[in-house]
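Here you get one chain, nothing else, as structure tokens; it is the form predicted on its own.
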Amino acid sequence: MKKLLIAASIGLAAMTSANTQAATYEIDTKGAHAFVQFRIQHLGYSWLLGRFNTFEGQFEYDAAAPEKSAIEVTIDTASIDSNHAERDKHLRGEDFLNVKEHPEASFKSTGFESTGEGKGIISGDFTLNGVTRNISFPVERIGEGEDPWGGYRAGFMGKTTLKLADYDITYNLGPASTHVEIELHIEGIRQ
């Protein structure tokens, strides 16, 4: 019988420890520890560079079984920065974002494929200008780890391309600036 309890808190143990590392993480936005950029070529010239200011969002990670990972982002399209007020005033606009119909641009992962060690391809629905597309790109683990505060975080970063026209987005900004880079790098606070 004793055997038989030590090998039942065994198992309940490992069970535990098991659960204990699928987690969810905060992204710290407060800290400013994310950022979502994109870059998108003017007129073939040269490369225009912005971020948004204003995003929010939460992503589950588990080192043990990266295939259960998932992330959602919401973006506030408002907040584009461009470090230059009239074209943000105009990327905000109809000719673009249109913000005042689509206030928010979204990601929310459908699945998760590792590519090897901290390495994947995450799938999932995003949403701009009002037009939903599943999208799937790279992601990385950037490092993970207890923070100098008591806290645990976890980075990564995803890049992908985005064809504007997809996205109802068709203002002629020449042949060379018809796609548009997005980089996500996050930083997350585990809950």
The other form holds:
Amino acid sequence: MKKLLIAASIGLAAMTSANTQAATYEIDTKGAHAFVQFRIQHLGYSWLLGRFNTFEGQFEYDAAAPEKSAIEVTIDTASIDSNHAERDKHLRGEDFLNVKEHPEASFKSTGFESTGEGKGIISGDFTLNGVTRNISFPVERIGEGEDPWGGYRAGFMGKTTLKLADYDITYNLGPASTHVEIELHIEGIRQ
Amino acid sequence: MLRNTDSSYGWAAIALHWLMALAVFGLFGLGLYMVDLTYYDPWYRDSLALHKSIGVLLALVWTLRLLWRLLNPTPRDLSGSRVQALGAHAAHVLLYAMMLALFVSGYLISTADGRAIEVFNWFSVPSTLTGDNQEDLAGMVHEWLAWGLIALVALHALAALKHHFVDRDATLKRMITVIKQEQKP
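Can you return the structure of this protein in the form predicted together with its partner chain rather than the form predicted on its own?
Now the complete complex, all chains and molecules, led by this one.
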């Protein structure tokens, strides 16, 4: 009986350690439960909001082992949408995103540091306009659990501020508009 | 004499021709100038508004001119060569076609998001087609067509000068002034 208990607990331990293998989540872009938003000051008088409509990615996540968290997102830069065709055309051009030459922006995490329950700092390589820089920014879990359709989902948000000149975007929009805030809101479906 | 005759253009056709020539050169120059303006340039917004407004009005004049052309006799070709006459006709048709394509592509850039084009706070042209990346495709077409049209206009002007200085016929003169019909004895 004792032996059996030991065997069972070893088995259980083996199972739990197998469980700490982070699960892979596919970002739900099909159902559009994910957004890459940005905002930048206009003249210093208001915020201009926009987003990238087309992107894809996945992340690794396990609540029990947050240090194993990882994410990869690829953004179609031509999908920029600020709700104004003439402006979007300009933003896609050489003055800004130069989407012909650099059709993709991407973020690939290189590390994650937990800072509390459902919170952490993610660091990784961000590529925009052909320039890759290592950045880190805070992320937080919004929630996770079973969805009504038989799947399991987890959602996060992260926010960072980029200096446009760091990515060779030097078109003069004025002193209030040298930085852009980017917000990533993602919901992943566990695979 | 407002209307065309077999041998000469009337004042209406002459005025329409030079008005449109002026507008085409103006729009081309304005277009080149405005796309390179910086954001803080006082003309950054007005140059585009002006370009769109003049463009829409030019499209209306284009329609009027085409109607006038169809309702009037076309003065006969003075080259005396069938090939040259056909070439001239083809170039003229192409000038009209390229202008039309420029109007359409320009319209499709500015209305790609459903916005209308405001013409001098006077009236507005509503949007119709809206598609994915429509403004980029239309923008590319618009730019290439603009250069193409200016190249064709240059050829058109050179041909007119050739008529005047080499062939020494009245082709250019009759687009500048109405030539009185020779009185038959």
